[in-house]
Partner chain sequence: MLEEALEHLVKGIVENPDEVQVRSRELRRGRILEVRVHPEDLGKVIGRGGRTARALRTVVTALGGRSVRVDLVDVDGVR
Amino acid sequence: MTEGTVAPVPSDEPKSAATVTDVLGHLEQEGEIAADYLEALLDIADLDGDIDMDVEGDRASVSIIGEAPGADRSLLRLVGQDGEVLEALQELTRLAVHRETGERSRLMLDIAGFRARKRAELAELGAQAAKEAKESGTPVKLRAMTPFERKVVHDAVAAAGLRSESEGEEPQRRVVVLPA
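In the form predicted alone, what does the structure of this chain look like on its own?
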C-alpha cells in the first residue's frame, strides 16, 4: 500500500467506533447533499416543503413533507402514479450525490409520506402471504414489484419466520414466499 492509502475494513470483521463514525458521517454528508439538491428542485417547481434528513440502517434517508396542513397534496405531483416520479427523483438525487462524492449512493427518498405508507402496506402484504404459505403449504407468488417493494416484503416474510426469494426479470420480478 502507498502512503495515504487506507486499507478497507473487511466486512466480516467488527467495525471500530471510528469506522462506524466515518460511515455515519458519510451518510449524513449524502443526506445534506441530497437536501440541497431537493431544496433547489422545490424552488424551481415553486413548491413548499420541509426536508427531513436521517440515517436508517446503512443508508441516508431524506423526506420532503408539507410545511402546512394540506401542503402534502401539492407535493403528490412529485410522487406521481404509483410512485413513478418519486423513483425518478430518487435516482436523480442519487446522481447528484454521486457527482459530489464520487461514490454510489443508496439514499432513500420519501415525499409526502408516500413511501412510509407503501412500506406499511407491503409489510402487511408480506405477513399475509407468509400466513397463506404456512397454512396452504404451497409457495405464494406475488405481483411484480420494484426492488424497494420486494425488500420490504422479504423483510416481512423473514419476520414471520419463512423464506422468500425473487424470481423473474425486471420489470416483472416478483417475490415468491416459500412454505416452511
Given for the second form:
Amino acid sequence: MTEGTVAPVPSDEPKSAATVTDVLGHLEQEGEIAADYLEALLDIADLDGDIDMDVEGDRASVSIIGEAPGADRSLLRLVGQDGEVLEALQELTRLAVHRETGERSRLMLDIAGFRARKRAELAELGAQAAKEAKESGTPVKLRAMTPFERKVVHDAVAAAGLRSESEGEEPQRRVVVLPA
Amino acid sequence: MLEEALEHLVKGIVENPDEVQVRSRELRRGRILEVRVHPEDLGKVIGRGGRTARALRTVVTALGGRSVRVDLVDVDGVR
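To complete the pair, please output the form predicted together with the partner chain; the form predicted alone was given just before.
Entire complex below, previous chain first.
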C-alpha cells in the first residue's frame, strides 16, 4: 500500500557525513513524492506543466512551470487569487509527503513563478525599508504579512546590514526594521 | 475529470486509499462531490480546524468552478 516508501538507510558511516547525506536524500525523496502527486493531478486536469525539484537550504522545493514561454496562463488557475489555491495545494502536497515518509514536511511549492515573483517584490520592499530606517534613524513598521513573506523581508534587511524583528499576533504580525 | 482529481488528491493523503470513493450528484443548482473514506481517515481529510477539507475545496473550486460543492460523508462503519 505504501508504494514509494524507501527503507531508512542504515547509518554506519561516519556520523557527520552520513547525517548530511541522509538529510539531503530525505529532502530529495520528499521532492519526488510531491512531484508524483502533482504530476498525476496535472494529467487528470489536462494541464500542461513541467515539474522542477530542488533542495533550498533545509527544505525541498518543487515548482510547476509552463512547458513553453507564455504557457503559464492555464497554470494560474492553480495559483488563484493571492496564491490561495497554491497554498491549498502546498498543504495537500505536504500531507501526501507526510503519508509516505511519516515525517512532517516543510516543502515549498511554487506554480508559474508566483512565489519567485513575490519573493523579488518583498526583497525590494525589505531593502527600501532598511534604507528608510537608516536615513531616518527611526524604526520602520511594515504591513502585516504571512510567515513566508516576513522571512523574505527579514533576510533582505539583514543583507542590507540592519536588524529587524516581528511584532503582533498572527495574522496581524508585521516586520519592524530597526535603525542601526 | 473533477471526481477523478478529487479522488486522487484524497487518496494521496489517507492511510486507506483503496477505500476512497467520490460520487458526483447533479443538483439543480450545481454538483455535489461526495467523498467517502475509511472511518479512521475522516479526521485526516478534515484536518486541524477543518484545514485539509478547506484546502480540498479550494483546489476543486479552482478546477471546477463555484457551483461545485464537496461533501465529506461520515460513513461511520456503514458499508
